[in-house]
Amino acid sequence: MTAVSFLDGGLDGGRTLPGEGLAWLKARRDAGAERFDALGLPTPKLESWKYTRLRPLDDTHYTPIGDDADATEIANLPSVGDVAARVVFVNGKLRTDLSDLASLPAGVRFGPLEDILADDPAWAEAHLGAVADDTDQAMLALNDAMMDSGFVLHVAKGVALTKPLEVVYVGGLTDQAVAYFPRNLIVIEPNAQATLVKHHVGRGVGAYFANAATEIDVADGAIFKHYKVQAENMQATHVATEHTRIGRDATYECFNLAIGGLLSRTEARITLAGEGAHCGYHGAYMMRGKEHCDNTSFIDMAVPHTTCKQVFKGVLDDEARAVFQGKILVARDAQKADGRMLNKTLLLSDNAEIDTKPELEIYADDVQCAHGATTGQLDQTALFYLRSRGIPEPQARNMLVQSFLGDALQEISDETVREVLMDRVVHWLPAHCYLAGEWKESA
């Protein structure tokens, strides 16, 4: 197995991975590794990763996860109320405690990828990377070598979620810095409906490294909304590559809230592979400190008569940095096709930097595409006008950002979703003017 100066043990570790008895799944984890090997780790010399540079992995040595799960006790993890199910991983292993998958509905099969690969290793043959088929990404070939975790989520044809599933990742509470590799596989079978969120908190101090890698297939007719909240704590490096195909008259909603990390970045490739798809990917960050956040997608448009749209907005504090890559690309053949795409940010400090690279690469001739780009900082003036109605200053910077950041969560379909998300906003905003000395000066 390739050695990796990052991670203990390299490759191999010693360990006991899921579906360890499965011949092709152990060739996929050799392949994944030979990948790896020849492509390293990415650098800024890369197009794609030519705003982030992987630091901790030069600075810290990981420990993979043993077999061993972690007991500790966790308290008051998130969510957004009233579940279908929910799946609970500390440190990349499932906790049965905190989970509840005891009211899943007929034609629902959700759980950790391990039960998947134990009870219907057939169906994850035919499923796992038959998406995620890319070879130039040697996070995803990281994935693909080293997958220890994660969960599947599998909607048969026709049934209706009426409620949410959601999966929580707590990472940190160890002495000793940990790496996890969660592999999610997510197949909405055609005309189906579900909504999925995604937790990624970190608690206590401690780095870790979170590599994760999701596939989705959404079938013709099919609706699936994902929507993420990345929390990750100060000293956690967390990077998520996604994989999505839409078929024929299938939309997919997205939103991704990044609220933490040291460094996190997702990168998502999607495909608008049926006529009639649709795709809304939208997200907003918000970090301070010397967080670093990354959100690079491509869209491609495939087939004509499809539709996408990108909004993302971010708030930057203190000597954080943003990257914004987004690239949509419509095909020769793609007629028809309609393409949206914008990244705003908000700098509250000097020392504050955005990177943003929207990209629009058309060869239709009879489309509708347009994309654009703004960084600023807050409109003194209605900043001077709240102040002048007796509002106290960091309210009114509060009340302008959540405005600023409001637009691009009225993306959010799931209004409960929404209110949840807009919580985390709200909370995060106090803290900042405190943070910013202002909250005393004002009282």
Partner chain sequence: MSATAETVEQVHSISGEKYKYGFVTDIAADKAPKGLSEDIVRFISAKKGEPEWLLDWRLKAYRRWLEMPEPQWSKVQFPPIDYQQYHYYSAPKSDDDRPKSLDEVDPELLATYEKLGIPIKEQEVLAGVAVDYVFDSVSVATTFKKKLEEVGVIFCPISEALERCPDLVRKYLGTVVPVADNKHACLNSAVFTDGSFVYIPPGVRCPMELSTYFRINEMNTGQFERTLIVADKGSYVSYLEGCTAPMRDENQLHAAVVELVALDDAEIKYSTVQNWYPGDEDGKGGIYNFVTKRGACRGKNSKISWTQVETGSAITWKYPSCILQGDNSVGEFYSIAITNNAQQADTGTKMIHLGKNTTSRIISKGISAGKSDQTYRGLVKISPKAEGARNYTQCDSLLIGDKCGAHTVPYIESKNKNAIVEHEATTSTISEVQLFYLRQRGIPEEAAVALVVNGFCREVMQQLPMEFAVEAQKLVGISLEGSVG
Contents of the next structure:
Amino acid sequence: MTAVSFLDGGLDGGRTLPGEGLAWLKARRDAGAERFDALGLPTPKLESWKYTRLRPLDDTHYTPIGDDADATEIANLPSVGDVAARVVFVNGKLRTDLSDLASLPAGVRFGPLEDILADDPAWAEAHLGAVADDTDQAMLALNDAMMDSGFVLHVAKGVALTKPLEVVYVGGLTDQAVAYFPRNLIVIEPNAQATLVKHHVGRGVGAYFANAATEIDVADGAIFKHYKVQAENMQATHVATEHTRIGRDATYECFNLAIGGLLSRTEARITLAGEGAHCGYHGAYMMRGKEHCDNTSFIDMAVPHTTCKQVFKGVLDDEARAVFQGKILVARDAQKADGRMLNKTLLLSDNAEIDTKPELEIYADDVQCAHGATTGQLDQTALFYLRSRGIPEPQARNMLVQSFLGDALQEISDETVREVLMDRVVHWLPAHCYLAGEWKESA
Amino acid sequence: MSATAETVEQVHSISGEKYKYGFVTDIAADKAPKGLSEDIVRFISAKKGEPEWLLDWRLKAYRRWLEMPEPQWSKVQFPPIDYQQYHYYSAPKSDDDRPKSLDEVDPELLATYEKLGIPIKEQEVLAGVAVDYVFDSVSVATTFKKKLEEVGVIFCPISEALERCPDLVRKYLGTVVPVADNKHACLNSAVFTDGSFVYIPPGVRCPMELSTYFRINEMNTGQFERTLIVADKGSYVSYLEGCTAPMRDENQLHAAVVELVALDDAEIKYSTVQNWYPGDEDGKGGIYNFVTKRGACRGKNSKISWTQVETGSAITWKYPSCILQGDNSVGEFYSIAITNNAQQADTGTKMIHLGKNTTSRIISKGISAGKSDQTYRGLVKISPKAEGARNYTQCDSLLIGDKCGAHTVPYIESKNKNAIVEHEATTSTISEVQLFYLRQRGIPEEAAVALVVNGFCREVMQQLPMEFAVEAQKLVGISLEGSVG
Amino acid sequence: MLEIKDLHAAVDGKEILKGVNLTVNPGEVHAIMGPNGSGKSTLSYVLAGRDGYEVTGGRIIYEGEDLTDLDPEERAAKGIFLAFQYPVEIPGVPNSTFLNEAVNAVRRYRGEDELDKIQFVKMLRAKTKELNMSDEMLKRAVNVGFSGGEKKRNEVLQMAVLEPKLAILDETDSGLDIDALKIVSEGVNALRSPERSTLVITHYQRLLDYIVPDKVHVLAQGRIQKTGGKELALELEEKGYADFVGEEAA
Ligand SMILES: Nc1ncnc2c1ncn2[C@@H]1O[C@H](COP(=O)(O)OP(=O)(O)OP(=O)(O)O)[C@@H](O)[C@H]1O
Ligand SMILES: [Mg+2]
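Right, the form predicted on its own is done, so what does the form predicted together with the partner chain look like?
Once more the chain from above appears, this time first in line as the rest of the complex follows.
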């Protein structure tokens, strides 16, 4: 097996991984390692990685998280407020002291992956890899081999959760560079409903590499809303691979708000597998410094009468770079498909860059599909208009950026979540930097 | 010394060594033997009496070609090409064999024109078009030369240009499409046999549309034209390229290269109607059309406009592009691509914005019918220096029937905040109610489909010169025959 | 002219027309009224031969010939014209091109000489003028960006140009202001002749003040429930369709 230079100890660092002793899991880990070995780290030679290179992995050696407990003091964890339960991981380790799983409603299982592996290995065996079974993704293979944390959400048939569930990942509070491999498993049974909010926060200045994989099964008639706020620190490398299967008349709504991270990439593969399935897959990205943010998605409209909508908007400052690669596939005979995709980006600085590739691949004729993409700067006329009404330029810019992104956030149907995310957007805005003297004139 | 002996001698002197591979081709032959080797490249060059620099250039290309991989990224699929099965040079046997007038042209070719409603004779007379026919790689007829000469326009086979104005050819050849740009272009550089050369002197507005009809008439003859158009400062030219090919049993390789250069304030309008033989219902026997077309807007305020109507070929692989170097330069790409039966097309454009305030416009209309597959592939690249650059792309696909495919793969790369890029794309079908509405008014189904498709393509059709537009509209109907019902 | 006997028709497997009987003699104008969803448009589509509108029983005899197996374009060539309730947009195809194609297709079908460009344009200009329409509309793509009223007027223009024997007007009056209504009615009346018949589908008796019908039918629940003279329209306007809808529901 070739050495994995970016990981201390390679693919078997001699640590104890969750689910030890489970033969099926061992087999999965071994197969993953083998596949990763064969595929190697993705490079821009791969079409789906055309614009993203995992540069931080070139010269940083990450140490996989060990067995020792983490006890870092943490305050002010982000939250959307009144939640049904929450799971907190710090530096890749579960923190029961910060988590709150006391009052889980009946029919809901929510907790760390290791618990399920210990308590209900048969269920875990049936679901792990059931949705994420693609063999061409190196980063998924790596996660298969190394999965060491993560959570499980399982909502039983017909159970409708009213309050959201929350997961918080805190990173960056380590002296050395660490790596962790969360594996998240989400199963929403038929006609069940749930909302999940994931916060990724970078505290401190430690470097970390999180290579997560998430499997989401939204069964027939179910509704699952999935929100992610990615606010990693400037040393973070965040790679997320998501696989989602949406059943008949089921709805999956997802919003990714990316506001920080040295290098982040989310690759989603979503299959609309049942007639009447709907997918709303949206996001917003706001990057500055040398941050690089990649949103890559593949939505497979596999059967007739499905709909999907995608709105991604972003703002790039300094030398930030964003990548949007969206692909909608309408399978042969998947008639009456309705697929829409939109990507808009504002460049605020001379050195920012956007690479976008909204792609349609269509094999059925009775479809309505469209995509659009724009790149440009703030509307100068609007800016002038606001200034002529006495609004100082920095504020005017903020107003315009905010309304530009706010448009995308409208796709979030949960009002509370939308407000919390909007608040994050506002806090990112340069007015705050401006006050701190950091705002560079870019006009 | 006979011409043949002279050529042989030339080959010897250029290569400066004995034929390594026991080259036995009769230099007087009308055809090079099947296959490709360094000797064949030498043969072609010798046959055409080319200067040494060009032979070197060809050999360099050939050696690169050997190493280069086939492009893998497009969606088209075909069995590996056996490059050794083609003849890389063939000339009409003798002057007596050449069609002296259009009456001698292949009736099949004329029949196609008949169907299109444009008798070829009329075409020639039409609006003072100068026609430079290329029959199997060698130009055999050039007309209207006089009139062009009066204003100093050079319009001739590239082989002739090498004699008339070698410095011009040498100055620009391969500067827009480098030798090793891609495998197909590389092959062309090694073995191109002919094509057109156009030079428009400063300030001259070319007094007529220049037109070339290409045609492949020999079995298994790869066609490798090379076209070079240079529009000097302040000049203007409109160039028309039309292609049609008669039935064939085996796939024929067509790997052309077109290079355009527009200097300050110059404008080149390049229009193509491509109607190569698409093969039978299963695509058998159709042309492989692997073409590299690129224009360089070198000068400020220059403009290059590509308009294409692609209805033919079994496989089309073609991305007419613009490199917008000069400040304020403009690139345009207007395209209609129709695929039916088993045709495959992967086509689009690249707009590379380098200069300030450069603008580009892409309007692409793709129609897929039968069990064909079509991809629009486009790149809009804004470099950091392209202040104020602007691109607008509209890219629509129409599917007719449920066995075909339509794909849209745009790449947008922007590194300048003052640039604005807008891309829109739609995919839809001809609705049942649209057809019913037209049929209710008495229009038969096939005509109704053609009408809707022509409407769908209208924006692009309007860009075509008049005489082409008529032909193109009829082609739409012909191409879609049998796609409904 | 037109004889519909016990016509049953289904869309997507759902039976909409459940035994329609209707006879229209040459020169007559018949009005069909009825509640929303009663099958009026369905009847018009069946008469014009739209795919997916399946005749499951009964017969349609037009000028002595059974229409059932004819394509829409054949019926059009035989003189059946349908003014659509929702005229269809055909992007990129100029109105005049479309009409030219239609006129010549119909002429070819009938074995008549095609009109040349000049003849056609002349004829078209004259009709446009009669209908008080602007030439500008002829250059625009068929119905694209037309207002509701413009679309309806365009339908009437097409009718005037194609000079059908049997015109079916499906709610051509909906969405028209009073002036447009007059123009449209005049257009219809101008075509009135002893050889031509018209089927007017409408919700408003107002139209019937301008296009005076010989008979008024009430279509409800897939059947002609009542037939009368012009006064029936007034009565319906006052009382609504409660009587007809109630009956079967009860
Ligand atoms: N494709 C279809 N599949 C199933 N039902 C259909 C379909 N098309 C129409 N219908 C139904 O057929 C019935 C008759 O429709 P139709 O359009 O003929 O009514 P209408 O009398 O013209 O109504 P309106 O006054 O609103 O124009 C309605 O109930 C309608 O919903
Ligand atoms: Mg109706």
